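For reference, the chain that follows is the form predicted on its own, supplied as structure tokens.
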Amino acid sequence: MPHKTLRRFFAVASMLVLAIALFACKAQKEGTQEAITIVFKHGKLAGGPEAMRLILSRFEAENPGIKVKDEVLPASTDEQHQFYVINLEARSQEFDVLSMDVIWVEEFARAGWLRPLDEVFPPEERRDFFHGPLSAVTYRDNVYAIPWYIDAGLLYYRKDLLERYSLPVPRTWEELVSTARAIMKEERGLYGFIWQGKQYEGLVCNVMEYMWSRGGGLIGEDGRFNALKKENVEALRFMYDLIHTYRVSPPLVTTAVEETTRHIFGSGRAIFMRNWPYAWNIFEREGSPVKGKVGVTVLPAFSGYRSASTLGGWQLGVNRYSKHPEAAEKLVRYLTSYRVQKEMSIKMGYRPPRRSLYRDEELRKVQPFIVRLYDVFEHARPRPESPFYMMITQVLQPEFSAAITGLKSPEEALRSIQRQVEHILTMEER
């Protein structure tokens, strides 16, 4: 063979034993790639860490490639809103899908933290979720996140003592007042009625109900805020007399947050108690003080009015700067799918924001109740939709705080809010 086809044929082979090797290279590499890793970021959740894990799992392995790192925040939402806010400004990467509140996504869209989910929520499925928590995420027109649970404002009650003193389910705050005043007469040591006054966000959504089933709120019918309404200043001096003129309502509603009211109530401590849908399979659970002794309806309202409950629930978005945003996307999707919303129904107690698993045959034989609650998320109403609403609460807060304790009447606190606010929203119309 002359020397320049030998010199030929062995570059060839040369060659060809590379891209043999450098494939060989790729090949183990892709065949041992480590799955990338999605952290999730969310407050404590009914059920224990088990239940989430085990929904995560089963997500893993579903998708394999994508690992869930699932992080829990502090129980108090003030502060997870401060951890988002904090991270949030600074770019933060250290998690991808994050868990908030309904009264927060406007304010983080309008700061660009949030990716939009106009593609991965298409307008067909929204069709089947409530209209209170589809508006919530949605800003300007984008959608920014999924709803993920609903919550809406009940009353429980203690049917088998009403049973007792046959004295039927109040349909009025008035018809409340006086049957926990008869029940407590003949039962010392109960409460009457218990709910939710410390100054947080709670209260917040407590005095809204009594507003808003008095004919009044904080938004006027030409979509302005106006606080100072006479149906306004009856509310909150309603609430002032449960606890030091009714006295069904003790102090210390006026430091008791959810989880105070639901250890009272479910160790079989009051007659009454405002709380959110979550408490019911906690009453039920073997060994539970209450169990089979406890009704849940609608919230009452003023004679001649309607019930209203304030619109509360999670929201799943996913963080604007995550490495990982398709694969966020897809746990997004994924927990707030059909079949995840009817689990957390069934194991953890949260309502589904979708509106035709209040048909599953499933999930009504296991949870009958689930029925009522339809009607009570259908009409449940937001607080004033604005990303400066975590301005606007922390003046709420602290005067409907001084109303219900006493220390300034209804109306200079209202006085006081309505200044305030106008003060926020001249930002907003900048």
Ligand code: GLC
The other form holds:
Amino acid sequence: MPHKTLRRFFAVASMLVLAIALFACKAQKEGTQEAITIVFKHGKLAGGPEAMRLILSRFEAENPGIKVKDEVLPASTDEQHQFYVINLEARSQEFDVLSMDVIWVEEFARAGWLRPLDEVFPPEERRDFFHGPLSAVTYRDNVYAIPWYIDAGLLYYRKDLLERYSLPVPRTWEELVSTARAIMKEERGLYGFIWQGKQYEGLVCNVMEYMWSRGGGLIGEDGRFNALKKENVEALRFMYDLIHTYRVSPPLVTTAVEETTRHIFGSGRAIFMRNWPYAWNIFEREGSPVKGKVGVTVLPAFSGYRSASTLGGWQLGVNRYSKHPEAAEKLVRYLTSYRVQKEMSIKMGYRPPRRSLYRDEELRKVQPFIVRLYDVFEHARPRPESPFYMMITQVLQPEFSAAITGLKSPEEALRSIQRQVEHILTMEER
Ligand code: GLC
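Having displayed the form predicted on its own, please output the structure of the form predicted in complex with alpha-D-glucopyranose.
Expanding to the full complex; the earlier chain stays at the top.
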């Protein structure tokens, strides 16, 4: 072979080898790059695990390279809180995205357990959210979570029974008692009014609604903690009376949580129920014994006062110790997006914290009552906002429980609350 041809041959051959090597390298990178798996922890959801799986599978399809494993914790907020405190305190990297009750975000942010999300949740976008949850995810000028779904206490009633006896939907607590009693007299075996009275967080949510709708509450006008007010005494006494004097609420309410009451009402055994918005979708499902018979409205107030609902709901945040923070942030953004919040309202019964969704034509068509919920959410009232809230509620729960079961008088319970909470708050000032 002539010298020149030989050189050209080697030049072409080495370029070819280089190209093959580069290609192989790229192929290897793409082929062997393992998909990362992020873990999403959340409480048991209404609507079954399939609905959430479908939502997560779509995220995986849209984000090749990220797999999501969802791990379910018990439904109770108190038990979930305990899980997080133990694991985050130990800097666990076992989960990346976590779902948090409105009452915890400040505590977790203060402890340094959450990744700040200011950049993934920019101020222009925040404006669309209801004020309550937005304030709950903000701690000292930073945001630490994005609201996922919103809750507020509602009154569910049996439309068919009220119509049968030509009785209006009660606007006051007093009216609710007389209406329940009138129907109970005619319809044997029905409970009048059921609510959540077990010694747990749900009880605090219920009690606050009676206190506020009587003109009371735990925080005074000066912003200081003040439990011992005559309005609060009356509110607790009324809850005791519902069970022991008017007998419209069965004693089982003192051990009931959301799902206990939802099951009883959903099987047609009660006239009125206090619960969060999620129950509606379940009552309207095919085969539900109360399908088409249920109305939902704002909670009653004591006569002369205004109705009040406790603000609840869940927010998504990223574990500060996560090994995959970018992927975790992507998942949080996706799950709190307009389209996923809309889908969760329609398929799972969880209501969106994004206000613009209440103007969404399709959502309003499928769930017309959503329009009325807007005002309830806008005015829902928060439990005391404090990084020490969990310590405060550990005081409130047994005292409220003692008052509604008659173990203590309302005055005794409130006095004990005042003494103990004052002590906790001196820690906050330190
Ligand atoms: C619901 C609410 C939550 C509240 C809990 C009480 O999950 O969204 O805020 O703390 O009920 O049981």
